[in-house]
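In structure tokens, one chain follows: the form predicted on its own.
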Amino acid sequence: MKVSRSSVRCLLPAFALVCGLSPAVSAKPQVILKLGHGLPTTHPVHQAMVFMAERIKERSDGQMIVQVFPSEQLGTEKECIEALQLGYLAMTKVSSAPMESFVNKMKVLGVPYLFRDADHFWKVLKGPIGKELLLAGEAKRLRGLCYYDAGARSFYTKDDPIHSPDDLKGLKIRVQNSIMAMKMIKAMDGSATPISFGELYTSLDQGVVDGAENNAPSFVQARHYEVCQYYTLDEHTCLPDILMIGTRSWRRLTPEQQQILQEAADESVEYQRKLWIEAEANDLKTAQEAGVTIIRPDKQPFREKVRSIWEEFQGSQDEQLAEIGDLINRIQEVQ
């Protein structure tokens, strides 16, 4: 069996029970959950997970500890997901995009221009459809706890400004390891190039890719604005971040511990959303002050260019494609 490098990095079990040496100190074993992710410590999502860890420690009287490891210390997104499945890691934060390779239903979140606006986005995620998607991976040993706001993803490029989808023709655009992202770039006549986020700065700087697509905080805090001159706010997708726990770790928790974890995760969502709004505004300003040209294009040509992706799923006879088509229709019905 091939062991991923993320498992090698995990020096402690994903789920640890640390028994106190003296009964007078602690009558219960201490539960330690390791959480690995790829974002820097300045990112609102990292800060929200630290907030969650503090709430869990407080509510459990120190008997539950979540250790947060940022910046791909424990592996890339894909490696962390696999580590959850194998039980090497308890928790991770991933974008919904790489989850597409593990859970078919997650592909729906990558459909371009799926949501009408932010209100529609959160009504879907906080409603029955959102909860259904969080639990859709349990058969793959993956359970979603909550969604974090990751804003809208837009294109940024080194040398060629993007004013319309036609400007993407022939450009190499970095995407996440996402089937839907690759379909979107192909529909716009670009060349989709999956690259780890941690390797993207160097890839942009060395010309391996001509550009990428992401939200403003990730664009700025990863310092990609240092090598990319243009940021086009076409806002093609709203891919939430998802806090995941391996089902092996989840089932080892008592019902009380599960409740503490879930409630703290839910609280961290509201905390993160406030941080996100501030970060988006500040980071766009930072990019502009650094000399990046902010482009606000007409979005309708982009919507029309990717309409073929919607049509591929709607009315399909293929079971997996039809499943996505049904979800698209249900999401559009949410008012």
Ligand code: GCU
Given for the second form:
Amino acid sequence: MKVSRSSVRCLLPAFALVCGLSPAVSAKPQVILKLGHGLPTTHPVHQAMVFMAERIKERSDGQMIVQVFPSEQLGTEKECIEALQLGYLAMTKVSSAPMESFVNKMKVLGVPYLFRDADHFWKVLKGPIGKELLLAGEAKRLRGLCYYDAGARSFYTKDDPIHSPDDLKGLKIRVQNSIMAMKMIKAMDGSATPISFGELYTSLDQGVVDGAENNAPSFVQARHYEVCQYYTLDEHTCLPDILMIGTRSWRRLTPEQQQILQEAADESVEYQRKLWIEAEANDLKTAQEAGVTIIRPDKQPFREKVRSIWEEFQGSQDEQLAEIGDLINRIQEVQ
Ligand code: GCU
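Okay, that is the form predicted on its own; can I get the form predicted together with this ligand now?
All chains and molecules follow, beginning with the one already shown.
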């Protein structure tokens, strides 16, 4: 039987364990965790995950490798979440929006104008409520490791400037695969069209939709600003990005490996938040210099339009809706 060098390398760790060689001479089995996501490599969230992967490799002496696959190479966000549940993929980074269909409590992050400001947002996410949401998907085989800053989402349109919610009337707006985003667009009298992030450029270009909504780095780095003339900073939602691991992959790690992964993820958040501040400012400037009109509207009419969404949850008798209503109230109490 011919045995190639690479197959020997694969066999070696198992062999070393079977023979009970001392740790000094045995190679520990290498853990490879594949991480799929949809953002381009220039995006600060991608860069933070590469930073995390480097730390993990270093701290595990090369025994833990996180391989990061950007740009929907491994599928859309929804597909990646499903792959985590099935155990085909170890990790993914998604917006909180597609998580809503898997974990009811995640819907709360999609409530428009939920957070008072960035300070309130981070206090909530770094506190007990943030932790509760990260672990709320355990029964669905999904465990959140950390949140990344994804700023605030605002509308951008091809031909029709949005100054007030009335301007959304009849416009087809691309949304994520998200119940909350659909509710929001409906409340503002627009027509919500779910499309994956990877297909959005072409959809805008070909006029399948009239506009979309996102933060400045995603608007610019996915080059949507090339086809949309107007960016209206109404800042309707602050949906964090979330780094997820499938519980099957998580439980296969030793406690020491879990600690290495969690610590590196936490450190990558601090790194990402610094990159984010720069990216937000630079990307807004890039859009402006490319001729995009930046509109800073009065946010109050937008807030009023979505008030019905808050009321639907607060005081509802339905258990699932009431769960969100309760979270809204608890988030409002965080000072
Ligand atoms: C943001 C977010 C992505 C998400 C995208 C979208 O860019 O970071 O995770 O895919 O929005 O609107 O689909």
